[in-house]
Each structure stands twice: as C-alpha cells, then as structure tokens.
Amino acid sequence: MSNQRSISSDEDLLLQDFSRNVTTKSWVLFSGNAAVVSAIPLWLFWRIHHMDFSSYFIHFIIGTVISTYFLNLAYQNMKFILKHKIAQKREDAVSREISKIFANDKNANKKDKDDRILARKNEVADFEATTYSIFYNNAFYLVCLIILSFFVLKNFSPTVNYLFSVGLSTAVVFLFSTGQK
C-alpha cells in the first residue's frame, strides 16, 4: 500500500510540473507585477495627453483591470514554455552542484542524488522562467504602449488613444506569450 502512495506521489510531483498552474506565490508576484505595469499608462495618459483623471475614471480603472488580467495570463504562458527549456540548459550545472554536495556523503544512494538533482532543477527553472516572464512581458508591453500611444495613434483624441494602445498592447502581448518557440 505504501508503494501506491509513493508512485502515486512522484507521478502527482510530475505531473504538477508539466502543468501550466502556477504556485500561489507566483500567482501573487505575476498579478502585482501586472498592476504596477497596467497602471504605468494613468501617468503617462495623465501627465502627458493632459486627460483629466476625475472625468476618464471609468475608462482607466476598466482598461488598467483588463490588461491587468491579461497581462497576468501573459506571464503564465511565457512561465509555462520557458520552464522546460530552462530546465534542459541548467541540468549539467545543477548535477555538478548536487554531485558536490554529496561526494562526502557515503551513505546516499543513487535515487536520492537523482530526486535533489530533480528538486533542484526544476526550483531553478522556475525561478528563472518567473523573472525573464516577468521582464520580458513588462518590457514588450511597454515599448508597445510609447510606440502606439505617441506615434500610431497621437493624431486621435485622448481616450481613444488610451482605449485602443492599452488594449493592442495588451492584445499583442497576450498573443506573442501564447506561440510555442
């Protein structure tokens, strides 16, 4: 019964790690990350289209949710395909680490050694998968908004402006962290 259990748990461990959910803490560092970047156009379409906050309230607190939410979904995506790439290009460097670690160690066995060298490339390849996410989408939809905002559409009015270079922003970069590289 105990080997059930134990096959049942190590095929659950794998099956959690080709899974596009993402931990509660990832979740919670993608969706401020989200806020902040979605939040950067109410200054820009502020201070510099000179829109009146109190008047296009509505317009930025529905197009900072929405590209909020997307941008969120972004992250996951990119998190999800980098993963296993990161993954397969760290394994030589975390198996000489974990060799080290165990070559005094007499007493541990083969499996050990290879579930520490597991455990520990996947925690790698899912810090580093978060953060390139992170920077890579923050930065796509940055450079996305300026080039929209102030040379596609600066001959429109202001709120269509914001509506439609947050919304392609958002759009294009939700659709680039969807493609299989």
Contents of the next structure:
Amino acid sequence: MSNQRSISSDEDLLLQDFSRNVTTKSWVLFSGNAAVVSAIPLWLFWRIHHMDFSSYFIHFIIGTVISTYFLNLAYQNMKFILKHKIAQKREDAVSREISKIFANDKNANKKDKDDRILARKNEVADFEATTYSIFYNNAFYLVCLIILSFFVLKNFSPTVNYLFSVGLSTAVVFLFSTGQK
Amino acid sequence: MFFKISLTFIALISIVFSQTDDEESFLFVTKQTFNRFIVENKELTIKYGLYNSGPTTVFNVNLNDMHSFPADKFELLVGTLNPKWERIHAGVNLTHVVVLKPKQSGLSNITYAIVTYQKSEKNTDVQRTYSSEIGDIYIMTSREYDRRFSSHIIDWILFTAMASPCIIFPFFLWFNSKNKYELLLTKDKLIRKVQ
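Could you present the same protein in the form predicted in complex with the partner chain, rather than the form predicted on its own shown above?
Let us now look at the entire complex, which starts with that chain.
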C-alpha cells in the first residue's frame, strides 16, 4: 500500500514537472512582474502622450489588466518550453555538483543521490527558465510597445495609440511565446 | 474725311488718358506668416510687405489689421496692427512685422488687412486696397505641440530607470546561474584533460 502511494506521488511529481501548470509561488511572481511591466509604460503615455489619469482612467485599467493577463500566460508558456531544454543542458553539471557533495558521504546510497540530482536539476531548470522567461518577455514587450507607440502609431490620437500599441505588443509577445522552438 | 479726323482725335484723347492712368501709383500689399505651426501661447509672426508699383510717391499710407486679430483671441507682443507711414516712394518695398500670441486654440480665420493711401499730396481722395489673406489657420494646443515636438529627455531617463530593473534583474539571475553551471562543466573537463 505504501509502495503504491509513493509511486503515485512520484507520478504526481512527474506530471507536475511536465504540465503547464505553475506553482502558486511562481504564479504570484509572474503576475507581479506582469503587472509592473504593464504599468510602467503608463508613465510614457502620461508624460509624453499627455494622457491624464483622470480622463483615461478606464483605458488604462483595461489596457493594464489585458496586458498583465497575457504577459502572465506568455511567461508560463515560455517557462514550460525552456524548462526541459535547460534541464537537459544542465544535467551533467548538476550531477557533478551533487557528486562532489556526496563524495565525502560514504553511507549515501545511489537512489538518494539520483533523487537529489533530479530534484536539483529540476530546481535549477525551473529557476533559469523562470528568470529567462521574465527577462525575455519583459524586454520584448517594452521594445514592441515603444516601437509601436513612438514610431508606427505616433501620429494617431492618444487613445488609439495607447489601445493599439498595448494590445498589439501584448498579442505579439503572447503569440511568440506559444512557438514550440 | 471728317470721320477720319474724328477717329484720330478720339484715339489721341484715349492715349492721353491712358498715359495719365499709367502714371498713377498703386500699392501692392502682401500678408504672410513665418510660422510653420501656429501654437496657442506661443509667438506668431506676421509679415506685411508693401510695394509701390507706380512712378510716383504715395502719401499718408495707413495699414489697419485690427479686425484680423481681435484682442480677446490674440495678444500683441511686438509691433502695431495699425501702422502709418507718411510716404512710400516709387518702386520702394516696405516690410512691417508684428508678433502676436494666440490665446485660444482651434480654427481661426485670418483675413486681409486694409490699406488706405493718397496718390498725391494735393489729391485728398483716399484710395483703399486690401492685402492678401492667410485664411483659415489651425491653432494647435500647447499640449499637442509638446506631444509632437518636445524631446522629453527627463521623462525618458526616468522611464529607463523604472523599466531597466524589470529587464536587468531577471537577466542577471539567469546569467549567474548559467555561468555557474557552465563554469563547473568546463572546470571538470579541464581537470580530466590534465589528469
């Protein structure tokens, strides 16, 4: 019975590893980041495009909520794609790192060591995929937004400029994150 | 014969009259602006050009353009909208410049200026002529002008300061971890080679 339970919990872990679902901690991190990155361009629209918060309150809220939601999804998609690639890349290095730790411990058995390597590899891959995904999507989103707002749509009215530049850059970032490369 | 003589006489008279007409001077007046964009609360420069096209001097030239720039819509900064000149000699070009400041934004019709003058000192008949007109102009709001043409360097610097942590901080964390494990791998390979 206990053996069955441990197998099922192992399977759960494996499933969690390969699923697109993220942990609550990760979700909070992604949402916080997405909200901050969506809110920062408001400064440009307020100061440079002269869109007052009092007059464009609704536009700003709609734009920020939509871009936060889709940026969050983009982070998750990209993390999912990157995590397994990074895990493969780091496999050797992590096993060497763990082997060094276990080198002095003569009593440790192989299973413990393998479990430790797997957990550490997962941890490293998760961390690197999360940070890279945040970095890449943030940079991509802000560059798209600046190009659209200050070059492509610069002669349009502030409302059109804001809604289209935020909407299009969010869509571009989200679509690119769904690629399977 | 009589018919021929009378025709010649009429022709002579008409030549004499037309010559006297030719000798009269006329003023040509132009009105234009130097500004490419006319902006609320920013200077607007208007240039009037007067040219005496005839062979004689004109007297008591009086330009009036008060009606184009009503005081409730424009503030006069430099010059006068009602200048007077005692005389303008034959073939002389004269330029008059006025600087104003539009008080309101929106469409505004800037019409012609009226110029009155006398063709000679003795002739008290007042001649009236009109300048060219600028027509409908769009006075941009200062906010719109700023939006289109100000550099906003400080705003961009502050934006960079706000946005860069969102990019640099995750990159730094990822790069550190990547470096750490890649270095571990290369170090291990080097040790193996040496052994």
